[in-house]
Structure formats: C-alpha cells, structure tokens
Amino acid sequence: MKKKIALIFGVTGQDGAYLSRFLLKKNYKVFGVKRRSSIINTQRIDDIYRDINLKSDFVLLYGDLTDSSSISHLIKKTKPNEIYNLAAQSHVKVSFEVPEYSADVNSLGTLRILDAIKNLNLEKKIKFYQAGTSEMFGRTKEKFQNEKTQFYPASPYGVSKCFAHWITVNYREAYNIFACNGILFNHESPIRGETFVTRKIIQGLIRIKNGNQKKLFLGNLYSKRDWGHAKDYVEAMWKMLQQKKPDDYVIGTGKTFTIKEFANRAAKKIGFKIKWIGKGINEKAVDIANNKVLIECKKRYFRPVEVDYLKGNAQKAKKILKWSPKNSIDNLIDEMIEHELKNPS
C-alpha cells in the first residue's frame, strides 16, 4: 500500500518531534520543514535519524513561513496528503517584544500555506491542520473553554493565532479546503523549550539540587493552566485529519493547576521540602532543611497583560475523535524529571 505523505512545518519543535515519530509509526513518509540557521537545532529529531527502520521515511527540508515562494515550492515538491502547521513564534512574553515578527509568522504564515493550497488547486487532495492555542481565549471569564467560547486574547501571540484560526475557517468555507483548527491547551514534555515555565521549573530545581544554580526566578505564581502531555496531543492532531469532514476541536485535560502548584509537585519529587513565605511579588519558597530561598518572584517575568485562568473542555474531541489524554500531570512531571537527570542541560 502506498504510504501517506505528511509535510510538517515547525518539525524541530516539541510537537513536530512527537508528531514525526507518531506518523512514522503509522507508516507515513514525513517531510519536515525547518528554517535555515547557522545553529544546528535538530536535537529533538536526531533520534529519528539513528533509527534505521525510520530514517529513510523522514526527510528534512529548508523553508520559511515568511516566504510564499518557499511554501509553494515545498508543497509542489513533496505532494503531501496532509500538512501540519506547527511553526510559530510561540513564546507569549517574547511576542510582546517582537509583535510584528510574531504576526508575520503566526498569522500570515498560515495564510501563505492556505493560499498555496488554493492557488495550486490542491484543495481536494490536501488536508490541513492549523495549530491553535488556549491563549486565544486569554482573559475569558468562562469556567471551561470549548469551541464556542469567545476569544479574548491578551498578547500579540494570542491575537496572531486568532487570525490564523479565522483565516483557516475562512478558507475552509470559501474554497472547500479540508482545514482543521486544533485549539490546544498547554502541553509539555521532556523536550519542551527551556524558556517555558514547566521546563524552567524542573531544570532550575534540579540544578539547585546539584549545586549548579542558586535560585529559580518565576513570574505570576497564581496563573492557572490546563497542562497535558505533547505526545497525547499530537495524536489528536492526526485524528482531526482522519475525519470525513473538517472541523475545529479544543484539546485539553479539563484540569487546572497554578504555577505554584506545579512547582510544589516538582520540588517534592526532586527531594525538596519547601514552605512559602511573603506575599505578592515578595513571595518566596524556602528550603525547610537549610532555610535557603529556592524560588523568588521577579517583575520582569510578568506579562504586560496576565492570563489568569485557562481550562479546556474537550468533550467534542472525546465524542467525535474518540480522544482523551492518557497522561496525568504527575506522569508528566516524573517523565520531565527523569529526562533532565539523564540529560543535564
């Protein structure tokens, strides 16, 4: 049987690495797209090249979402059955510092892919997945967020992803493209970027334990997030493109924890007994064993506009996609700690 072909934009990121592995096990041929850079940043997918049984079905190509001709060339060259757009400037706080670049990649990058599908007359041959985010809900007051919850983004990142979401809907309706939006809540893993708060907490506490770092600095301890595992979420992406009709789906665990709660769980598993003292910006975590401060808050890690609460309702995905998360937050933290201990940064 002829292999399906997938084209993944953003293949070197966390989700790209997990999705590549998942699709290769499904007997796909995978073309992964990365930006040309003087720095080698393929460490998340290097294991695929070491796997003799998979590497012939995995090809790495160069491309850029800011370049329409590059996108069209890649689609014509690879002739994919499925395109997954996972590429983005995905750091929320950084999006306040580089808003124009964030919009160009996240918003117009999505438009460029959709327009290439339309202009190449491939709307009946290609299925398209757009990676959305819970940050599109932003400052919503809803207790749970689902596909009908109104967007209220609170960052250039969130705003740019709203454009990407609606342009995907627009091209689906206007040109009959099989295009799906996955509105994914926070999903982490051992290969999460080091600047994201979950990896930062795990990494920082282990470094402190080993004597390689004195303190861990965090921002808003009381932001609540719905955290899942990336390997569960890439399965949901794939399931969306296997349906008869394209649609949009919220993917989340339905459980929410504060950053402080995540830090508490991680600290306990790493071997610390901590207590919290102070209030507001002066709140600190102290090691009970020696009374040393382990965690402090710093103003520079707060966003200009904070998103305090996100919690996903994935009932639609559970009903139609037959999808549900397999990993708990404790499974996730255990796996992240194990990886960090084996691969110290």
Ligand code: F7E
Contents of the next structure:
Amino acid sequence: MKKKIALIFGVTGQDGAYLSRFLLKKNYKVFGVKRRSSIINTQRIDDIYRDINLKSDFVLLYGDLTDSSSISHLIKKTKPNEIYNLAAQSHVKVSFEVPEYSADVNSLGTLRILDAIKNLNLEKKIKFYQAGTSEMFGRTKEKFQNEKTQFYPASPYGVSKCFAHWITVNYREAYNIFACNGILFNHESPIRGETFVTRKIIQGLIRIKNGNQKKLFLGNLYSKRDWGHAKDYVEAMWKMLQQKKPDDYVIGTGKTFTIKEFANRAAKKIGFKIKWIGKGINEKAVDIANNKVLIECKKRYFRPVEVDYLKGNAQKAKKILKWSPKNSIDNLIDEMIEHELKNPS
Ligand code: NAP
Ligand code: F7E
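Given the form predicted alone, state the structure of the form predicted together with the named molecule.
Next comes the full complex, this chain leading.
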C-alpha cells in the first residue's frame, strides 16, 4: 500500500520530534521543515536518523513560515496528505519582547500555509492541523475551558494564535479545506525547551543536587497550569485528521497545579526536603538539610500580564476522537527527572 505523506512545519521542536516518531511508526513518509540556523539544532530528531527502521522515510527540508515561496514550494514538492503546522515563536514571555515577529510567524505563517493549500489546489485533498493553544483562553474566568469558552488572550503570543485559529476556521468554511484546530493545554516532556518552567525547574534542581548550580530563579509561583505529556498530545493531533469531518478540539488533562506545587513534587522526587519562607517577590524555598536557599523569585521572570489559571475540559476529544491522556503529572515528572539524570546538562 502507498505510504501516506506528512509535511511537518516545526519538526525540530518538542512536538515535531514526538509527532515524527509517531507517524513513522504508523508507516508514514515524513517530510520535516527546518529553518536555517547558525549551528545545527536537530538534536531532538537526530536519533530518528540513527534508527535503521525509521530513517529511510524521514526527510528534512529547509523552509520558513515567514517565506511564502518556500511554503508553496515545499507543498508542491512533497505532495502531502497531511500538513501539521507546529512551527511558532512559542515562548509567551519572549512574545512580549518580539511581538511583531511572533505575529508574523504564528499568525501570518498559518495564513501563508492555508493560502498555499488553497491556491495550489492539488488533486489530493490536503488535511491541515493547526497548533492552537490554551493561551487563547488567557484571562478567562471559566473554571474549565472547552471549545465553547470565549478567548481572552493575554500576550502577543496568545493574540497571534487567536488569529491563526480563526483564519483556520475561515479557510475551512470559505474554501472547504479540511483544517482542524487543536486547542492544546501545556504539554511537556524530557525534550521540552529549557526555558519553559517545568524543564527549567527539573534541570535547575538536578544541577543544584550535583553541585553545578547554586540557586534556581523563578517568576510567578502561583499561576496554575494543566500539564500533560507531549507524547499523548501528538496522538490527538493525528486523530483529529483521521475524522470524517474537520473540527476543533480541546486537549488537556482536566487537572491543574501551581508552579509551586510542581516544584514541590519535583524537589521531593529529586531528594530535597524543602520549606518555603517569605512572601511575594521575597518568597524562597530553603533546603531543610542545610538551610541553603534553593529557589528564589526574580522580577525578570514575571510577565507584564499573567494567565493565572488554566484547566481543560477535553470531553469532546474523549467522545469523538476516543482520546484521553495516558500520563499523569507524576509520570511526567519521573520521566523528565530520569532523562535529566542520564543526560546531565
Ligand atoms: P517548540 O519546541 O518551541 O518548537 C517550535 C518549532 O517551530 C521549532 O521547530 C522551531 O524551529 C519552529 N519555528 C519557529 N519559527 C519558525 C519559522 N519562522 N519558520 C519555521 N519554523 C519555525 O514548540 P512545541 O512545544 O513543540 O509546540 C509546537 C506547537 O504547538 C507550537 O506552535 C506551539 O505554539 C504550540 N503549542 C504548544 C504547547 C506546549 O505546551 N508545548 C501547547 C499549545 C500549543 P527552531 O528549532 O529552529 O527554533
Ligand atoms: O510558563 C510561570 C509563568 O513558560 C508556565 C508554551 O508552550 O504553554 C506554554 O506557555 C507558567 C507561567 O509556559 C517561570 O509565568 C514562573 O505562568 O512554562 P511556561 P506557558 O507560558 O504556559 C502554552 C500552552 C503554549 O501554547 C506555549 O507555547 O510558569 N513561571 N517562573 C515561569 N515560566 C517560565 N518560562 N520561566 C520561569 O522562570
């Protein structure tokens, strides 16, 4: 049987790496789009090349979401059955520093792919996945957020993803494109970017344990996040594109924890006994064994405006996609710690 072809924008990212492996195991041919960087940044996917069973169906090509001609060229060249748009300037705090660039990649980049699909009008009907985010709910007051919850984004990143969401809906309705929005809550893994809070906490605490770092500096300890495992979430992306009709789905665990709770769980598993002292910016975690300060807060890690509370209701995905998360927050932390211990940074 002819292999299905997938084209992944953002293949070098966390989700791109998990999705590539997932699709290759499902017997797809995978074309991954990487952008030019001054040093090689394919660490997350290098092991696919070393895997004799996977490497022949995995091809990397250059492209960039800010370059329409590269997008059209890639689609024409690869003739995909499915396109996954995972490429983004995905860091919320950084989006306040590079707002225009974040909008260019995240909003216009999505439009550029959709417009290329529309204009190329290939014989094959291409299915399109857009990587939406719980950050679109932003400052909502809803206790659980689902597909019907109103968006109230609280960062250039969140706003840029709302454009991407609505342009995906618009092209679906206007041009009958099979386009789906996944509205994914935070998902993490051992290969999560090092400046996102979960990886930063685990990496920092292990470095302190090994004597390679003195303290860990964090921002807001009291925002709440619904954290899942990236491995589970890429399966949901694929499932959305296997349905008869295109639609939008929330993907989350339905559980939420503060950053402080995450840090407490991680610290305990790594072997620290900690106590918290002080308030506000002066709040600190102290190692009970030696009274040394392990965690401190720093103003530079706070955002101009915070998304305080996120908790997903993925009932629609459960019912239609038959999807539910397989990993708990404790599995996730255990796996991240194990990886960090084996690959100390
Ligand atoms: P990530 O690790 O930051 O990966 C982002 C990917 O986009 C990287 O491959 C990056 O390439 C690529 N990229 C950035 N700018 C680009 C450009 N101009 N042209 C082409 N590629 C570009 O993000 P992730 O965690 O895997 O997330 C995947 C997608 O899901 C993103 O769109 C993100 O916004 C969204 N999302 C993530 C979460 C989450 O919790 N992880 C939740 C909801 C939605 P480089 O490697 O060269 O930087
Ligand atoms: O922050 C707080 C911070 O940067 C989580 C992206 O994948 O998920 C991610 O966005 C929380 C925030 O993720 C630090 O203020 C405290 O409240 O790990 P994060 P995020 O902003 O939720 C969504 C769903 C996406 O779509 C995004 O692409 O943790 N926090 N101290 C900190 N955050 C960071 N990064 N660093 C700190 O030191």
